[in-house]
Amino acid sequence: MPVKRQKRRIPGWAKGAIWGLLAVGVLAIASYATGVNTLTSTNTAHTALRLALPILLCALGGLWAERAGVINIGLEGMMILGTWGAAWGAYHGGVWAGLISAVVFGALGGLLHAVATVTFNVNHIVSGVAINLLGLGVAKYLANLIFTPLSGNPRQSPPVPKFDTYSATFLSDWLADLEKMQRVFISDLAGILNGLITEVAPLTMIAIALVPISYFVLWRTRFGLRLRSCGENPVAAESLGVNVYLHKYVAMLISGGLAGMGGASLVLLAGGADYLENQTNNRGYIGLAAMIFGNWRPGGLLGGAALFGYADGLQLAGGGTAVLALLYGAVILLAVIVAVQLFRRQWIAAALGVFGAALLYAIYWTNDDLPSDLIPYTAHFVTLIVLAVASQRLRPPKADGALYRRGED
């Protein structure tokens, strides 16, 4: 009997390079049926990246906690202790020493987690917010007990070194004359591209090799195996042979670790401030949500931190008139989601993307520009529409959150 040929999947790389360049030529016909060059800039790039950054090391340390069966709500709290940790370290010592101070006070944040959680059992949600209220607690009194005969202010550090950044000068350049011929997509491209590799710190660098590091570690290696059973059935893991306690554990060290390099990003990289209170502003939160709607998966994360900083960094790069068109591109993205959907036969995420496209429609065409006060929630908003019609397949660890206790079923 002829044995029937498997079809042949499109590995995850090249399914998250296809969505890419969707992505791009969407913006490109958005940029030019609107007039508003912004949406594919090298300055709109540039601090897209730089503001992706909090929240894509945020959303790898909730997958590696998720992934080890913890849920880690604290990832805000670790953050904050990170900021104040990356201030501290480089004031004293260099941006180097910041970034490990930031590490390690992040570390110290899932340590306390895992000691709540793992050993005590404690409901990991109450034990997470017990954390982000600790964490900014303690951030504020060490400002004021260190950072006040410095600076004199209590919300405030003094100033900070940050982290030289490189371009790569040839290519930059050929970029940007690629993009001053406004071609369609091809300017486009080049101007994404070139914000992408221009005035790049080693911080920014890092971060990203963390995604495919992360990768390799949880999914192509013995101790990211264990580590993921632990999170799918701890019992099952138990029975053959792993310390399950440990990998939890170190996991948490790992997940708080990373989000106090988030918390550095935001005050070792050039353009961002020194350490400020309540800087982080809800990026725990909004990495966790990037986690969730990457499926718990490096490649799916990425491209949600991506999107919440590039809806960041266009408020910013090109205020009321950019969120505006950036309204007009999500209409067409929907649409091609929709599409996507209606072939996979996903009739509901297809019927809420027609909904969200003709909102989203309805509030372009009625105004000229946005009010001031909603254009940062509004870019937010228009990512979170988009996130939840593509992400309907969403498969969390199966013992995620639940409790265990070693020798117990």
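Between two forms, the rigid core is defined as the largest C-alpha subset superposing within 1.5 Å. Residue numbers count along the first chain shown, from 1. In this text the structure is predicted, and so the values were computed from the model without any measurement. First, how it differs from the form predicted in complex with its partner chain.
After superposing the rigid core, the Cα of G69 is displaced by less than 2 Å between these two forms. With the core held fixed between these two forms, I348 has its Cα displaced by at least 2 Å.
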Contents of the next structure:
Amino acid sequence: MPVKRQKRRIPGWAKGAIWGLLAVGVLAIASYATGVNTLTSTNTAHTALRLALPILLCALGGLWAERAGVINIGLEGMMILGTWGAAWGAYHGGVWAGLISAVVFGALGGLLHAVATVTFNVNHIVSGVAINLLGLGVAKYLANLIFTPLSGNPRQSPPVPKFDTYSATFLSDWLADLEKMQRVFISDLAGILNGLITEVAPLTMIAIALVPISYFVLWRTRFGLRLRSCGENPVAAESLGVNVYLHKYVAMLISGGLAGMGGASLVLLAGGADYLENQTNNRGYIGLAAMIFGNWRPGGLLGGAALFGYADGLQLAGGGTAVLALLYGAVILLAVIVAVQLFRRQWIAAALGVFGAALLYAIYWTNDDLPSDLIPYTAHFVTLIVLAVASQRLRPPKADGALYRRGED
Amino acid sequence: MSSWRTRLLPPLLAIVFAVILTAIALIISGADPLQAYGTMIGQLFKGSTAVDTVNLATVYYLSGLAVAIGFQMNLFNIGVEGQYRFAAIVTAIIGGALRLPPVIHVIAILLVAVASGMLYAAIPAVLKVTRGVSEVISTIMLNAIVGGIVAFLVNADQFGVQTGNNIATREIAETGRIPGIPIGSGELFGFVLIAALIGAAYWFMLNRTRFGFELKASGESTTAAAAGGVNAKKMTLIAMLLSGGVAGLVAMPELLGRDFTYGITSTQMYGFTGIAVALLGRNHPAGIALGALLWAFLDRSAVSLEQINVSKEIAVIMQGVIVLSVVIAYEIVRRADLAAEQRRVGRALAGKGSSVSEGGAV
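Given the form predicted alone above, I would also like to look at the protein as it appears in the form predicted in complex with its partner chain.
Every component of the complex follows; first up is the chain already shown.
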């Protein structure tokens, strides 16, 4: 029976743009209703972009691995290796050497994961956990051995060079003027855009360019199709002459390299720390969550990384009051969702939405500030809530995490 | 089929492999591996290191058991870390506030610990069963969040007590403590006995009860178990809660036997160690005990490496290598056994001279 393909009325990129504008609209309303300008300020957007990058790169790493059928919980460990590699390379040979060394170190972690999972058929999560342990141990050991004589502190590297930044000067000035004019929505949009185009490092541009590149390679080339077929049905792929082992290995090398680059973005961007123990702070896992949130697709994971980066950047830039204002924004967003669900006659979903909105509003109304100890975990809370709300209509690659051995079913 | 070879060889291979690999790392960094290993083993007989090792192993053992219960159901409870820390802070607060007669106080504290561990494990369990959220991601987020919860609860505005520079919960009264067993220059946690009991209960539940059988069966194959009338969702929920309940006890040996308070600076990472220990012990209670002892030994005696100017992080690398190589070694030995079996069958068939043309089976 031929599968009837529903014609999409709106192309994917337009849908993304609509979501983006909706998000800015909600933030604009929340910003004016609560009087917290930090929600859409240039500074917040700037910090959010910096914090979204490691998450974005890890999510991309996860995408490459899982599209080839390998679950990569080890992203965190590969990222830690990347932070060490970045600091070491940058200290000796400048920022670009740092970036390359970070990618190489991350890819080594990816290679190890491939050897364990593809060649030796080890459970993917077990191997990932071992790599996280190993990544942390190796980075600590190497930092102790090589950085301690230079910095005098085993938990830290000596100061390393950072990427130069570039701004679109004229556009930036114009947007800054717009932001000062305090016009609803336009000024907010200008503030956010301004944060995204001022003082941008080459690494940032590369990272963002990697999203469409990943899409093109994975969905529009023969290599990508073969790679994805390994994640959907490796037995069928093998029978059609695809070298499944090879494709999985390549995917894992790329995945580890991207995670390493994510580590580099923590070290080599202005405003970030040099190599520091525990600086990755579970971002590898948040990247994985961003990928799941994005339904294993590049455009979606960009949205997920933006969301978590924004939550992280906001708490850093604005603290408790800003997070409370974000709650207010969430109430507005929930109101929109409830309206849509009512329109679709999804009564239960609408009722749940009303309940959630009421709860959030109650928290907003009764608190002037949130406990400062919990604020740094905003992105984690957002991850949990978003996964709970969004994870049901998602479709992972069919053979994701399945153990595959040539010649066996 | 599991012979002694498939059971014992892989962990031994893994340890040998880890020793060789770390020796290479040591040589590269300019240290003498023999001297390093000698120092580590020598440390075991100095002062109270041996008793400390057993004490630490008790904690790891509980954590390993908690993880192993999840493994039986194919659940990956990375969240033991968050569950035990949540249980520790809640139990320390309630235990410090309670005023009860001796034994009852201890029992009340342990019940609170189990219940609060279950409570924190219920979040990922419910999310998984009702919304299909991967327990791996949700528990990782909860592990991170627990740091904030501990910091929040231990704050002087909430339940914290400032003593000098340190801030922690109120001290648990004498009645709520578990006395230690003095051995040599150290003191063994009294909780060691309780941990052994829990290990025995775990073994009994798994091998001698219907529930244990259903747990293992639905871990092997949810569809097959469902055909046999086992509700996989219910099993997932129960396994996660049980795992969380045992996780709630992880901090108790130290809380009731040594520290009596819990604060931000209290020990962490026991949950992650539990994963490694459960893997090493292949979910078998005796195996987990050996794994816990090995891990505790590496942790405790690595400190002595500083005396000979070797970074103690080499022990972490060794632990990582052991975990990875033990799972790989199991796979290699399994394949070797399989190949040997095939050869044996092949020889037996060839000996009979049976072929299809002579009417033999293929």
